[in-house]
Amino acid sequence: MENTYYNPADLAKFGNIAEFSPDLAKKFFDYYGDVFKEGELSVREKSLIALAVAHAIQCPYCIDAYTTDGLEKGASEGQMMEAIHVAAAIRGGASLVHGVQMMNKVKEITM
């Protein structure tokens, strides 16, 4: 096991929180099966937005799954890459659109 607060092999364990609350497990499982089904948005294009979106909630598990999911699905180094570099440019944008709050205030007091 690696030195760090998230066991890689917990990951396998995802299905076991149904022990404490079965129903509400099974509710959210079914769902999540459903979100990543093929729609308007492809299996694959799924799998990048999952990919990027892990990457900016920082989920260690979900990098691991969605890596591995993306390569089964046929996307390329380059595309999931690209992804999160779209997560990294929202995250980093929404760090500096709060810079107008910060503005905003040093104009409210230094004026």
The other form holds:
Amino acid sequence: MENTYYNPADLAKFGNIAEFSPDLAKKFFDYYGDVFKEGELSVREKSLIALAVAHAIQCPYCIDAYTTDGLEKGASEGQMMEAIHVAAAIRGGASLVHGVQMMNKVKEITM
Amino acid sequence: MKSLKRQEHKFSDSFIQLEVLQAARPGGGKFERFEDKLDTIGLFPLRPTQLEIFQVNVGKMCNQTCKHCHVDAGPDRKEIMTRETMQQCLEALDKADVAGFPVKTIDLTGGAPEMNPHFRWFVQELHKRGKHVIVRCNLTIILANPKYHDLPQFFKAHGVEVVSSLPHFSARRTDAQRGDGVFEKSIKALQMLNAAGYGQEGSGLQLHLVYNPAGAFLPGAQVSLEKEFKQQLKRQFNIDFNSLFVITNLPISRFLDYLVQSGNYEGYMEKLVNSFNPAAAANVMCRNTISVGWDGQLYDCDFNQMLDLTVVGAPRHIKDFDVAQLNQRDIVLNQHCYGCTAGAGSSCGGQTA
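Mind pulling up the form predicted together with its partner chain next to the form predicted on its own we just looked at?
Okay, now the whole complex, with that chain kicking things off.
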């Protein structure tokens, strides 16, 4: 085993997941390819969403891949940082909105 | 910023650049030879289809010093095509017409081609011969000096197709590649070209923009980036243009220096090699183009010109131009050629596959 959990070289080996389960891998990669095609959202917009999600789930492979992909798709530094703030705002908000639950409970059991 | 030549940088020697391109990888082994790669798809030796475009480099002098420039152009470069060499170009074109292989398109590049003192005369002579003239205009030259302010009108009067670099619709990315303040001047120049009718529907005056990445990554799909550029430039600056040409940076000259200095060379080459596309290889621009250097030497493309790789199998100077022999030659290849065959392909006219 490697002595670190994440190895940058493993990103390029993503396709190797087919080795242990080719049929499911094919289904996943076909789906993945279709998801990122130009549609009602542009390829640049999809790339920015992927970058934001990558930060929300804190996947270093995805951050590496979708930073390069964003540059290739013409995204600016400002657009990429704003996308990450969207992820951060939702993550922060997701914690804070539970504050209502906390407040409900407090009010329920206090005088 | 000084040119590599002025700095006496090791990469101002094309031989050293070729050594880097052919060197063993840090982990051992070498990138597959481009020639062998072409051989696997039946394209080696690479032969011309038919000569259609003359790309003439009228000099290395430029008002800008872009970080990625494969010409190593700049204000300190003094190489300029003489009127005598231009005359030899015109004679070559006349010879090709007589030989029944007319070259329809003349693509003028530099440096900033407009800085050549004989530039306007040359364009006028080409126009008289009914040639389609493309000028690779860096935009800022139009504002660099009052004597250039009328270039949009001059271009218009001679039916010139204008092709201009704009690496991004954000100032930050453009200025990072082309120099501080370049974006703002480029936008003003584009507005002047629009005002002269360039890029306007129905005018017939073609204005194309060139996108090349400001860093060690490949360009995205041309159709998507064009849509993005059109929306952004229209919304922010009310600018119109016809098409966006997406061009991959080749690992030579200043861009090679950037790759090596930033530690990106190995990864970038790997990306180019792994993205080899046979369809792009079949459509590379050297198959229908001849590149003429400022001193009249002939090359398969502008990149070979900067690596001092002259044509083989045909006379090497424009004064001895022989279209029949050129159409029979084997094109000179090296590892930088992977840049034209990666992904959707790359040429001076954008994607090729």
